[in-house]
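In the form predicted alone, a lone chain appears below as structure tokens.
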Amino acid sequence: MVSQPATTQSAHDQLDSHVREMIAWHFSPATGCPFWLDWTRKVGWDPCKEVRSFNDLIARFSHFQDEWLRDLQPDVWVPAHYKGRPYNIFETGGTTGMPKQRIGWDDYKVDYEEFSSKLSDRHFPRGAAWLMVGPTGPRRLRLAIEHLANFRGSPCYFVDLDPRWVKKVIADKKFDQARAYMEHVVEQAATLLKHRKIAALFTTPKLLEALGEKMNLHETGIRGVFCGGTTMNPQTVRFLVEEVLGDGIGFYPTYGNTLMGLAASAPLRPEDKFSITYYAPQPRAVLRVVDPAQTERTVGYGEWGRVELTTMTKELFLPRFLERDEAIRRQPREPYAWDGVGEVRPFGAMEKTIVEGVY
């Protein structure tokens, strides 16, 4: 695991030694995959001369289209130095139509080995067993949750949901069925918590907010929320934590996806009034909060704009990915020496309504 930098400037320099690592990987004959190869070749300029620190990756590169991910054979990702060896194909989260497919081995397991660290003993105590109630099937969480509750040597249940069905038949107006749904999943839920010694709960705020409203999860066992999914304002924090969850439960919100790994919060303070803060996990991911017109210049910190995330692994190098979310940026914050990302929601959330469904 990456240890902690110590100060701001340690970042930025661990950051800078970072990208010229993935750079020479990824542009590398030997090393790369087939698109930034191919990629390289049609530009006409090459990135392991030219970018030597994240600040020259932000001027040389232009935003990575997410059409890349839905539209081309997920082989032209893999890097020669994984050629021949099985990839798992992961699928982005609640989207209709083709769905943005990322490759990958190992990635989902050091991201969530490396947020295990960040979970008390207290609150998930090791060898307890997990539940977690959300999308399973293509999609990397499913793995990745089971990964993280083995890494502390516990077992792990599931309840599935399918976030393309609530989506879809929210947009239609078809609320009963989603309701119906929505509570379909709820009570294969609440029969395990009732049958089952389960200490440990993964799930999204709407549904945690269902399912205390069903039973007291303290009296069942639960000891930890780790939520994330649908936007969380400090209202919906505040009623979780304090009419949800109550004094016997930590809280975990975290702010993640497929193709970013895991942004953990910062704990919250009696200062932060309930508004969460994210932290990537630099420097294998990097957000910014950057100005929609003109996504070169990062906003000031406590202004909205749109997050802008680069991920740079030996599996995955996407540089930046405009995000549908906007946020607040955030100073660093101990232990973190990097920007944070505050109050996540759809981007143009507030000019426009957006379909979120469960997930």
Second form
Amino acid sequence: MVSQPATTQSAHDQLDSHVREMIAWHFSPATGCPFWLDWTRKVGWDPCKEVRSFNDLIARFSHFQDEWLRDLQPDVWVPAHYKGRPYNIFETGGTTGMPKQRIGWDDYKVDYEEFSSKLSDRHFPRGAAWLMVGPTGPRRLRLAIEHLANFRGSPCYFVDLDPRWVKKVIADKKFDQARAYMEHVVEQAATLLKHRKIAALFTTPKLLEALGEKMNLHETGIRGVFCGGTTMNPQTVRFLVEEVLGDGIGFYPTYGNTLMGLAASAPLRPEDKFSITYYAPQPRAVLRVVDPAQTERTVGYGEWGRVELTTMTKELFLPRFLERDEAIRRQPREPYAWDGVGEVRPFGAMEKTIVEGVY
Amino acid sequence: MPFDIPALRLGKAYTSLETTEVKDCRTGEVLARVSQVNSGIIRKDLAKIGESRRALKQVPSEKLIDICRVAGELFLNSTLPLGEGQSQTPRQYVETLSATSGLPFALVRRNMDKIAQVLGNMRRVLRGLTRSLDLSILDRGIGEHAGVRISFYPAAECLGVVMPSNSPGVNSLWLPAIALKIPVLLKPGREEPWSPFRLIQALMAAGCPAEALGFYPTDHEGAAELLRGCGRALVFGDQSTTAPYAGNPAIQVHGPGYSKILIAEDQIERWPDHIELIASSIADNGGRSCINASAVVVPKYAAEIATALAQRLGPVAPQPAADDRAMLSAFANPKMADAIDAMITEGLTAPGATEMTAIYRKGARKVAFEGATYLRPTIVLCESFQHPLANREFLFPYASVVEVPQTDMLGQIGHSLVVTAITRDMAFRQSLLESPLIERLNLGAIPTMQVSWDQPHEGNLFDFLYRRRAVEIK
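Let me have the form predicted in complex with the partner chain next, following on from the form predicted alone.
To see the whole picture, the full complex is given below, headed by that same chain.
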């Protein structure tokens, strides 16, 4: 594991050196994948020569197109170094039609093992069981959560939730069906919590709220909740902390997806007024908050912009992918020496009604 | 400084991290920041609603009627709390509500009086709703009425209310619930937090148990939660808002009223006598109520009647909000005025309709005045009820005039919240009385806007909130 840089300058240096290493890896025939090697032949310039820093990367690469993950066979993304080693296929999206796929080997383990250091043993006692209530199936999350629990010496129970189905019934305005499905999921979770000793919970804000209405989570033995998946505005966070969890349960909001990994949140301080800031697992992934009209430039601190992700691991090179999210650009903050993204929500949320549904 | 209006969670002030702004429709100045609650808060509070009902039930009916009377006086005349450490005089209420809703002062005051009168006349209102039930039967749950043992039980532990922003007068509809011992959890209209908040403060100051009153500014999800979770609920809004709830027996829908004036053959020759009544039914309260007439149905003289109404209403123009003669309301949201204006212009391109007001108005329908947008009265003569503008309701003085043979009238008018039928023809009166399409029927020359305290207004709130059970005692 890379050690955490203490200052913004050392974080910059570390990132630039990581960029050089990753460019060399992905654009060398000995280690790179067919997609990027082909790409270099077509564009007619050599990233190994021209990209020496993260700023170079932003200047030279245009946005990664997510259709590539949908339209191409997964094999094109296999780096030569991993050839012959079977991979996991993780999916994202796919409410209708073909989902996008990312392949991987060990990245999720690296991400979640690093994240483990952010969890306190008081909230996530080592060896005590976890429960995940959320999307399993072809998602990276399911393996990642189980790995995280196992890494801490804990087993993990699962209750599945199919977000594609939920999105579909909500798009069809079948709200009763969506509600019935959510109750079905919450019922199963409540049953497990009643009959098994479980100390830690991974779920989404809505499901957490629904579970909290069914039972006193602290009394059932829950001590830590790791939450992610959808928008959490400050009022939602405050409600969850004050009225669903109470003082006895640690709350760890995260922002993550199949392409990035996992961005942890800085622990809340009173002056944050429940506004959460997430920090990408730099240098493996970098989040920038950019001006939607001019995506090469970042917005000022405290301003809203669109979230742009760059992932650089030995398994995946994904430059400048525009997420369907917007966020407030935030200052570096201990223990993170790089920019954060605050109050993430769907891109254009202020302009249109958000139908995020139950998950 | 804008007012910071909190939510009231079963009577307790709660300042949310999420607020919406209510602005002066002329200057754009922010006049209030309203705390918005998430739906989880509503569910959480609903879980404790039994305590609220118990607290309200303990107050004897007689006492509740008195609380309503005092609350009416406070609402009308007193300075009441508004936001943290802030308060509002009656005059400030009138001016602020006028600024944000576009209603001129005079109309706000008229609505204010109407609300205060409902509170002041609660005994008569309840007599109308309960058909003169001895209200102590609600205190005990059991009693005798006309020599018969009767028992009533509440159909729900509280009433959810999703309010509109168009006119403060509609608050009079939920007020009887408190006197009927049913707690009220209310979502105010986005642009009209003022009236419900002031009413709740008045009721609390008059001695109503605070936990029986909820004020929950919220989003669509929260509104849906109130409608679903309260057991009984009222929802106000246009067709698209209310359509999902139509046919749900736990939800009383207050959509467009499509109120009408019918003149029968026996009275039609006297039509000029009724022009003033028709004009006021169309234009009172700025034409914003669902009990405003939006169609005039006559067996003949449609063109003459439409012309006379156009002469009367066409020249009506915006006036300063503080002017007592002001009849028109500004649009808090100018986009709504744009949309309505466009719909009418579009409708007029379909053959069979003529706008009669155009020549008397001397100018456009949509006008800007003192920084706000207004729509001026519009009367459209339609050849048949099939015309797209014949049976429409808009948030300003608008009506169609349609010629329909008397024998076809009931077959064509469709659902109508209020019908004023000017006729003495007993056979026609009988068919009107038989019609399931009419919710409130005025027989004779009565404005559609006239409200009698002892007549259930829109749906009977008592029948909605209570059920009668058979009971035997040994």
